[in-house]
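Heads up, the chain below is alone and in the form predicted alone; it's given as structure tokens.
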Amino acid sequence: MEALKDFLVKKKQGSPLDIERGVGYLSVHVPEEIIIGAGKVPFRILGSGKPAKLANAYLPKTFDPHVLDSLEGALDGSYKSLEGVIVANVSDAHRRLYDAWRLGTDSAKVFFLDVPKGADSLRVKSFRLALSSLMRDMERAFGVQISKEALRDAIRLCNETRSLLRKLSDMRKDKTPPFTGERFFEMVKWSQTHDKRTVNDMLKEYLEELDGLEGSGTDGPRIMLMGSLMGSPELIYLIEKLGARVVCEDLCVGMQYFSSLVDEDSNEPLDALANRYLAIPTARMVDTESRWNYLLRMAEDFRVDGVVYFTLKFDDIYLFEYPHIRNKFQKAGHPVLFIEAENFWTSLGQIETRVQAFIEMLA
């Protein structure tokens, strides 16, 4: 069980220095299956959460902090062991990141993936063509051939990861879940930065260990956490240290990652991938009413008492969405705490004070 314990508690797991044959990606809309089909290991680039310095020479300070953080890692050598990186066109900042990454680093294997906004039939067809183009670029760059069978095997492998994480997540619907929200976040993060076969074996082992165990921990307010990308669980740790429990998270590093499965029976794996990855319920992809219905179901299923909505400064997508979602949650009887910060660490004291007051109000 020592390896399992390391899996759950080791905070620095997932360093690209630990990953062989790694190909980095930033957006949850990048299909891991294509990377696996090329014989590589998907590595989700989540950054350090600290202020950027080198990146400011290439991109404005008013850009999405996660974009600046990712470029900072590329410039300071944190990701030099990766064999390549895929930058998805999900915002203006990411488009600029693609150029800056190519110009500012020695890596020649920087791939671009155009991601349409929406999931209707025309956009799915467009995304399918973009995935096909990405696959050809990777085949040329790495000297490999990505067969349909390799994609099908990768789809089955990633679907297994998603199903295992969903089983673990569903345990949090209990009054006293058998693990903390911080630990679950670490599991999901770890699953996006390591070889899927290793991940699946360890998740199965952990599920077997939990079988029959009773939950433990605080009976404090049950919190839904949502908003901008989070690369570390410090905010979850803070919430739980103050007496609440994070029982679900609408985050691209959280439940969005395993929100649905890819169709394993499709004759065309790229069509199945295009359909699934455009249907991930992020604030960018889904219309506001559909997204609200998804969030309300989550809040009801996990019996949420309150919502913490965290956004990074200049993350326009979530800043734009917030007023509508706040009003909806408040009408549904779920108080909302809004937190905006350039990064978590520089605002820690202020955030702790506000979170403490919110939890006391809920209690």
Contents of the next structure:
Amino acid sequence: MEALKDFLVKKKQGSPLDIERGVGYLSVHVPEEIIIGAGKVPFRILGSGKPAKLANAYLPKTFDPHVLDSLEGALDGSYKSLEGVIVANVSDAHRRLYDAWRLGTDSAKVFFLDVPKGADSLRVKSFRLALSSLMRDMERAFGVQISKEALRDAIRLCNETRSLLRKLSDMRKDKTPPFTGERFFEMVKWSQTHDKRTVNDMLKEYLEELDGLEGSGTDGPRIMLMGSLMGSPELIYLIEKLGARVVCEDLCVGMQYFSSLVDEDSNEPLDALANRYLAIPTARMVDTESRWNYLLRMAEDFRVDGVVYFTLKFDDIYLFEYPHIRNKFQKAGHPVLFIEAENFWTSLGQIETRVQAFIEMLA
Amino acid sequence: MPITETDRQKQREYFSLQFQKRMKRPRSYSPLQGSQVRERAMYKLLMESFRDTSTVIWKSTFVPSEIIYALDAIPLYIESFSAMAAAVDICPTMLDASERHGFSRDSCTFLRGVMGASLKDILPRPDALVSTSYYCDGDPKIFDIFAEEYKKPHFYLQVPFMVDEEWSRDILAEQLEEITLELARVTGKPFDKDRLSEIINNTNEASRYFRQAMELRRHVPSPMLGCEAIDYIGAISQLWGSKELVRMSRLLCEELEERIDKGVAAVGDERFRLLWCHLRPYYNDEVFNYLELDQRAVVAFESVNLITWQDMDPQKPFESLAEKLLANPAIGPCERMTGWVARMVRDYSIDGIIWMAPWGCRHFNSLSQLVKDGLRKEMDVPFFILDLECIDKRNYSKEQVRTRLDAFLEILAEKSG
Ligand code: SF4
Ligand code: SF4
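The block above covers the form predicted alone; next, return the form predicted together with the partner chain.
First the chain shown before, then all remaining chains and molecules of the complex.
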């Protein structure tokens, strides 16, 4: 637990990236197991938190802000301690991030992964092929072999992380959860940026600490938060500061990360990975109906009072999904607040009044 | 309020009237016969798709219409509906409707236009829908939403980005076959492989003519206005595999040849030759007229009219269609697009490039700077990124666009001494 606290403190002070053998990845659809199988440490790139300046020389301003500020980090050297980076074809923006990262930096190891938007058998097959191409590229670049055994070990390790986070997350179903939504966000983020063994030890320790502890904090309105990627918890902090509590989230730094486990017993670990990573019901996947069922179940399981739907400007996936999902939530009796922001760290001031009004309405 | 069949009938008639007006509109040029055939074919297809007895399959840009024709169904290229609607000036109300519904003004107007049209229920109803993973994220997403609204199945084609991977073609071919059989099943239309082979032959024939037209258009001075040529893309995306496309492409070639023989130029005393990338404004011809007719800067070629694939093998229709899809320059690392643009600059003796950048089109705008920089390493050709909407005329200002074009033309003038 100390390490987690340490990390949280350091992070607030903006400490430099201190990871060794790190391989960066940006999307929750990239199997961390492959990175671990190659003897590296997966590091989720969540944006450098800097406004795009250098990045605009490569990509337009009317572009996914998360991609721009990750590129900014790549160009200004923030990620130079990483040994490589995997960019996945999860959106139009990410595809070109792959080009810009390659052309704008001298880091030779920029890998690409195609990720289908469907999860039926042919799409899974296609994803498995894409994963083997990625493995081949990484093996060549790092001079390693990624064995089936190594993948199986990595699957077990990551499954443990997922199960631990799920246990923690489930505690939020209680009337007064023992930690804030902000703290939970930090834990998930931390789990995506550190060596999984350390992560699992810390999470276990934390769970023990919490054992038998009474929940504390407000029992204000219970909020489900969803939408574009968030690299930092400012919005959660704001919601909680105003008296509500974020009890569940459809975010990739959140419940999407541990939405399901990888089959540990499969003879073909790559098949198991392909199946699981396409089963993550993110908004980019085309099956809107199963995504809706997943969202509704979440809202019901966590007994939410309202939904905050957040999108980054120019994040088409959410901009196109929003009206559809809003209507469904409203029909199901869940009020929705829509927030669109330029980025997740500077423009929250302007939305405070709207969040406040929403919470008052729910209370 | 539910829309009745009488309302729909009225909508159809209204649309039909607007379309006819559009075809009779005064033009700044006299259209080629091929272009007239094209407009009529597009109109006919749209009207047929309104009929209750028709089997209509909504498709996005790169879904090969061949598989739909093979089932004797109508491929309705749904984004082109927005373009047509812009041309007959009903797009603003469609866009308003989509915005009132909650769609962001920052997203693609083609897609929002269709969304608005669907909310107003003025679209021919689909029997099934097929989308592809490229060009853009919005496309499969809204197709899936439509599918739910119209209660019809949606199939989605995953086109791999890494075109050079050996498995890319095969996995794509497998999907194409699967989707075709599924479409046959849900529409109750039998699939006949020989029929598909015939249709592939039609595509081969038409693409041979289009390739020939590409050759002919290298001629200086240009035998055809870009303003007219760029409109071929709508038909191209929708009519691949049809006899009409063969006919119009043949006519196009014959007329281009004739013009070249007779020494007819699109623009007298051509000053500059431009390459136009992306689509065009559909709500008026002003930008093209200004460039081509007033300023004699002819758009000698358009990136959208590029044929990048070889003849297909009718005996291996799905593999061939997969190869055709993968030949698209926008797939794969940006160097691929840069390579094709460089080639067009050379082939068409281009003096300057206009890269049109509609606000909401992430896919295309994201390539602009990358291609511009890539080209700079290879050649010295002025590259102008022009922010302009394709179908949303609400913020269009003739003066502003002209001022910007003037600045670009000055650069070209200086360069040519
Ligand atoms: S979902 Fe949107 S914000 Fe998230 S990474 Fe993809 S494009 Fe960016
Ligand atoms: S204009 Fe761009 S964003 Fe819109 S449908 Fe076409 S490719 Fe997609």
